[in-house]
Every structure is written in C-alpha cells, then in structure tokens.
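Heads up, the chain below is alone and in the form predicted alone; it's given as structure tokens.
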Amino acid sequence: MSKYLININGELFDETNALISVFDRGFLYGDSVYEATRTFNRKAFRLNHHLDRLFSSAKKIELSPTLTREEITTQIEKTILASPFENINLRIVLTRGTNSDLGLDPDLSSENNLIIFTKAIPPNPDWWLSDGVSMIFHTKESSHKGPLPKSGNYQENVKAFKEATKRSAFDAIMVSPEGLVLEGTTSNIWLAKNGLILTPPLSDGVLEGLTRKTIFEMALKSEFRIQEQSLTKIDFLSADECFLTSTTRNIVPVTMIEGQKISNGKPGKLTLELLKSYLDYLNLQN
C-alpha cells in the first residue's frame, strides 16, 4: 500500500507517480501557502479556519488565488474520501502558479496549482506524555511584528529545527531578535506558572495555530486560567511546566529546555489535565 495519496490540481496519484512542473512557483521561490492539518474520522479538524489562515496567508504575501475556496474544499473532500486510512495527515499547498520563464515577475505564472498531501498519521509516542520532549532555543534572524502568513519559504525554521536535531532535541523555540520566545518551528509554545497558563501574543510575530485557538475557546467555557503574554527565555526556563501545541500532535509536554529540566522534569499535571480536557472538547466537535 502507497504511504501517501496526492492530489495535484483534482489528480490523484501516490509518491511515485506525484510529479509538478521545475518551473512552479512555489518549487523555484517558496512562493506558496500551506496549512497543515488532520482528520478525526474522516472529518477535516476545523477546516474551515484552515482555509480562513490559507488565503489570509496568500492574502498577506499577494498571492491572488485563481481557485475559489468552494474549490479547494471539494478537492480536499475528494482526496479525504480516496484515502484508505480514517485518520490522515493533510496538508494543503497552493503554489502562485506555474512560470512561463526563470525570473520573479509574478505575470510569468499562470492559474495557481493546488497539492494536496495525505498520509496515515499514528497515535503520538507514549513516551512524550511518560517522559515529556526536550528543546533548545534559537534567535531568528529577522524580527516580524502581528501574525504571520504560513508561506513555502520555511529556510528559517529549517534552519532552527536542524540545529535541535544536531542537539538531540525534539524541537526548536523560535526566539525574536528582541528576546522574545515566539513558537516552536512547527508549534505553539506555552508555559503554566502558579496555576496560570500563558503564550505569547500574535502582536509579538507568533503564527495562530489551530490547536491555540481551539484551547482559548474550550477555556471560556472550563476552569483553566488562559492568557496572552510576551515572553522571555527566563520565564520559560522558571516555569512550572511547558508544553507545545499543534494540529497534527495536540498537546505535547515539555520537559527540558536547553538541557535544564523544567520543574522536576516530568510532564506537568495541568498539562495533562489541558491535554484530556482538549481530547474531550474535540470529540464534542467531532
């Protein structure tokens, strides 16, 4: 059986057979959007916030979508319907276009191309909820101010990600030139301190993800005290517990940053407690 179903403007192949034009926008720049998200049964998580960030994002770097939203739905529907696991990976990626010519110029591009990749995704290591993951910080290189358009050219996050890996970290946290703790290369990052759980602000140049905005609306309607609130190295480095969020993996502790255990560096309770009281909220959406 094929590891991925790939569906290239309404095409569906597997990975041997998935093939895109050299010239394509988003091959020779970067110059593309992407979301990322997963199935529960068969049912996209929130997609239709999925696709609000998706041509937001274009949106934010003038990418002008040829394909209307009822499209790239019907697309997404088709390639979840075609694939033989319940439970998948998706991940959306719509290209500026393919050029007519090497160069910059947008004009060279015609219509958008639209891939959509699919593939099982299993149930998360039970070590990351026994033993929690380790990180390492990283400076970006370059300071962004509001939310940021989830874009092909990823060289930053690459970058940080491959230094965790060198580290044998499970991840980076993005740090501003500033000093501001952002995100992880792929995630949200939180920490809980005296019963209160924070994350950095959009404002500080912080992607909104899914799973965040998800836990802010569940939090209105429980007992978890919730906020927004820059965020340096030292408070993460102090805090109670930590733990990173995103769509594909829910809620995964964190246990040791830059080789310094986080509390007695075992996953945190209130962690845990967010972690079941999330599940549950989903299956309610679900």
Ligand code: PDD
Second form
Amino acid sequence: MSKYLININGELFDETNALISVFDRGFLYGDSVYEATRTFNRKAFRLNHHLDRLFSSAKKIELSPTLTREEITTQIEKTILASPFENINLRIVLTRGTNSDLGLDPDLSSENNLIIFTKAIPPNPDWWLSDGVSMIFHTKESSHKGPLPKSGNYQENVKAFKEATKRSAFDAIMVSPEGLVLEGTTSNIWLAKNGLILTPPLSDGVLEGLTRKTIFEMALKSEFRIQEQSLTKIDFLSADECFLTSTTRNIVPVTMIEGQKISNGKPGKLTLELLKSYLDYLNLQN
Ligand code: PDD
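Which structure goes with the form predicted together with N-(5'-phosphopyridoxyl)-D-alanine, now that we have seen the form predicted alone?
Starting with the chain above, the whole complex follows.
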C-alpha cells in the first residue's frame, strides 16, 4: 500500500505519481503558504482555524488566492474520505502557481497550485513522555516583528534543525537577534516557573500555533495559570519545566537545553497535567 495519498489541484495520486512543474513558485522561491493538521476519525482538527491561518499567511505575503475557501475545503474533505487511514497527517500547501518563466514577478503565474498531502499519523514515541527531549538554542539572522506567516520559506528553520541534529539534539529553539526566545523550528515553546506557564507573545515574531491557541482557550476553563511573556535563554535555563507544542505532536516535555538539565532533567508535573487536560479537551472537541 502506498504511504501517501496526495491531491494536486483536485486529482489524487500516490507518492510516485504526485508531480508538479519545476516552474512552480513554491519550488523556485518558497513562494507559498502551508498548514499542517491532523484528523481524528476522518475529521480535520480545527479546520476552520487552519484555513483562517492559511488565508492570513497568504495575505501577509500578498498572495491573493485564486481558489475560494469552499473550494479548498471541498478538496480537503475529498482527500480525507479517499484516504485508507482514519487518523492522518494533513499538509495543505498553496503555492502562488506555475511561472511562465524564471522571473520573480508574481504576475508571471496565473492560477495557484493546491497540494494536499496525507499520510497515516504515527503515535508519539513513549520516550518523549518518559524522558523528555533535548534542544539547542539557534539565533536567527533577522528579526520579524508581529505574528509570522506560515510561508513555504523555512530556510532559517531548516538551518536550525540541521544544527540541532549535528549536535545530537531533538530540535532547536529559535532566538531573535535581540536575544528573545521565539519558538521551535516547527513548534511553539513554553516554560513553567513557580506554577505559572509562560510562552512568548506573537508580537515577538512567533507563529500563532493552533495547539498554543487551544491551550489558551482551555486555560480559561481550567485551573492552569497561563500567560504570554517575552522570555530569554536564561528564563528557559532556569525554568522549573519546559515543553513544546504542535498539532501533530501535542505537548512534548523538554528536559535539556544546550546540554543543561531543566530542573531535575525529568518531564515536569505541570507539563504532564497540562498534556492530560489537553487530550481530554481535544476529545470533547472531536
Ligand atoms: N508546524 N511554530 C512553527 C514555526 C511551526 O512550523 C509550527 C507548526 C508551530 C506550531 O503550530 P501548530 O500548533 O498549529 O501545529 C509553531 C507544523 C507542525 C509543521 O510545519 O509541520
């Protein structure tokens, strides 16, 4: 059985036959936006929020979608139904389109390309919860003010991830040139100190993760004390607990940064309680 089912502009392919033009602007310039979500029992998690973020990312890079929200939704639903798997990873990529030549001018492309990747979602490995993961800090070359678009240009994140792998870490925590801690390469980052759970504000140049957003929403109805605050490397190294969040991984304890243990080097109590409440909250939603 093929691993992927991929929808390209409305047609379904397996991974060997899913091909697009070398003149696609996503390929040439990273001129695209994307979303990553998952399904629970063939229903896309928070699809409306993901589509809001897709359209808002498109606006940030001045990409006027040639497809409507309804057309994109129809294709996503069609792909989910056609998948042989109940629970899948879903990546929705919208590129500015296929260029008529190599020029930069966005008007050289007419229609967007919509590519929807699906594959079975693997469960999180047990050791993430028993041991936690280790991270390094990676200082970004440029600052970005305000919430980040989720564009196809992940060069800085790729560089950070590569550095983490080279140093045998699980992933990297991105830091602004001014020294503010921002996020993981594909996740949001959090710490807990004296019972308070903190994460950097979007205005520091962070992607508005939907797991992050869901945790804030859940906090309104729970005992957890959660807030946004600008944070530095020292805040993280001296935290009681640390964890990362993303739709495909939920909440993952971070127990070491730059080779230094966070507190006693074990997944934190608050982190594990938050994960339990988050999973209960998701079950209520789906
Ligand atoms: N990435 N920050 C960045 C830079 C991300 O790429 C992501 C998600 C997040 C977390 O967002 P969410 O909670 O909506 O998954 C934060 C996904 C997982 C990806 O690119 O595969």
